[in-house]
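Encoded as structure tokens, the following chain is the form predicted on its own, with no partner shown.
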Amino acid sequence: MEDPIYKSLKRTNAKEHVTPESLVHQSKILTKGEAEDVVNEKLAFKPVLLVPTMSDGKRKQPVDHRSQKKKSLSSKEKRDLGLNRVPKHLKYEQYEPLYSMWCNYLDEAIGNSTGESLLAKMIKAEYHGSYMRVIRCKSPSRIGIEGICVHESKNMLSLVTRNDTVVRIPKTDSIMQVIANMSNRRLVIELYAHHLLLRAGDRSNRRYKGKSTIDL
């Protein structure tokens, strides 16, 4: 059965050129003159896409800037470049302003907190620039070492002492005394360093649970 949509169209010779005007005219919707006006109007208001093309006539592919984003260095590349390497000798006086900045930072971070609220904020705090003293350690030679923390990794603390030497203290089996001279008070807190076995940037968003401690 012939489709009624095409039934109204007149059969044209295969050699005859078929134009949009003739098809619209054959559909008996518009006259030939009206069909020409419709086609001319569509051609007149047809949008022209101004897309830059290549020399061979092909369109230029859009550039994905996300793929061109510079990747950060891996841990191995940082070790090879020595970015996390701390020299054995540093000037203590150069890091005294850093300690003052850290005291101001801690004053804003903890506010007037006391008790468990204070301890919860201290365990998430940043310790680069803090003043620390080793009060207990499984290695007796490290007890009594004190200085400004110039570098903190997952397992180690690097302190620059008043003798302009850098000493590395393992967090495991060490108890540190943190001293902060703030504007309204002087704060002295003892921290079990093995509770800080995380990178400084990973502690802020972590939830902590109570851990058993061993007397040293």
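Between two forms, the rigid core is the largest collection of C-alphas that superpose within 1.5 Å. All of these numbers come straight from a predicted model, not from anything done at the bench. Numbering follows the first chain given and starts at 1. Compared with the form predicted together with its partner chain:
- When two forms of a protein are overlaid on their rigid core, residues whose CA moves 2 Å or more are considered shifted, and residue 89 is not one of them between these two forms.
- Annotation for residue 138: C-alpha shift under 2 angstroms between these two forms, rigid core superposed.
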Second form
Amino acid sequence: MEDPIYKSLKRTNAKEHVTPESLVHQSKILTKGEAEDVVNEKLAFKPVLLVPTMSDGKRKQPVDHRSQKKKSLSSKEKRDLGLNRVPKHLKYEQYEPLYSMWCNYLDEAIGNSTGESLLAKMIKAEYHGSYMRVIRCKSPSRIGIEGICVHESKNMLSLVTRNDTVVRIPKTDSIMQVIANMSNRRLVIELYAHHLLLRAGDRSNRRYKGKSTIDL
Amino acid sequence: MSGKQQDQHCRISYLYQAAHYLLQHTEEAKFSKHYISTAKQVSQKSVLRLHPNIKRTICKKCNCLMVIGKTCSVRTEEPSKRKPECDRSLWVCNECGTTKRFPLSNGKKKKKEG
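What I would like now is the form predicted together with its partner chain, since the data block earlier showed the form predicted on its own; can you produce it?
Full complex below, order starting with the chain above.
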């Protein structure tokens, strides 16, 4: 009785020879002469593997992504290295040439533009090395502080004052004045820092929507 | 120089020069890392490419300027004695320990198709 689902495989008799006729019979492509050649060259007197070999019996090990080295620093490593910590005392004289470099950069970047194009360029400009003064602020103790900006982060600005101290000023609720001594002119620009709560690099391509400000 | 992106070009070059200046003349080498990571952010956002000569002087991991003697050390590597064209120079960043390898030879001459 034949099972409709299970069919046993054909049993081949090991004593059966592979004759040219059987090859011709099975594959209809080879001619008798070709079949003879195949038998003599490839099959006769040679061991034929019936079971595929496994390499050392091991499987390929899956790639371990955790052990692969990462190219950039993780935030924990950055914290340990102390990259975002600004020291409390810095010499003002060492940073004065940085300010003159910044004025030259502003000359190149802005040149002779005035009005709206000037404002658009100032938003995208670089403030590392600029001379800033706090004009209006929520806490009155910070008003009047001025210095060279050394570090800009998402929420804070670090200035080096003439007394060789570093003051950290939060951007929220403060209005700064940026002073530039360029070759043709002297620019004084008021920055509403609480609308620029971004890292320095992220500010370069951002488009701003109109936002209402509360008078401090 | 593209007219639209000229200010971003200026910004990146200013940041690179400022990082060099601060590394030489100030005690704090930390700021050069911050300035160069800012420059990289600017180039990412405004889709500007840094010149490969500039990228070779920056550590890939910690964004530190590679100044021989101050922030990095250089030595040569000879992986095989038979092939002198495989010799390379190895730059090791002092702060984070990442390595960069540059070949010392100009590479094998290509065979001309004749």
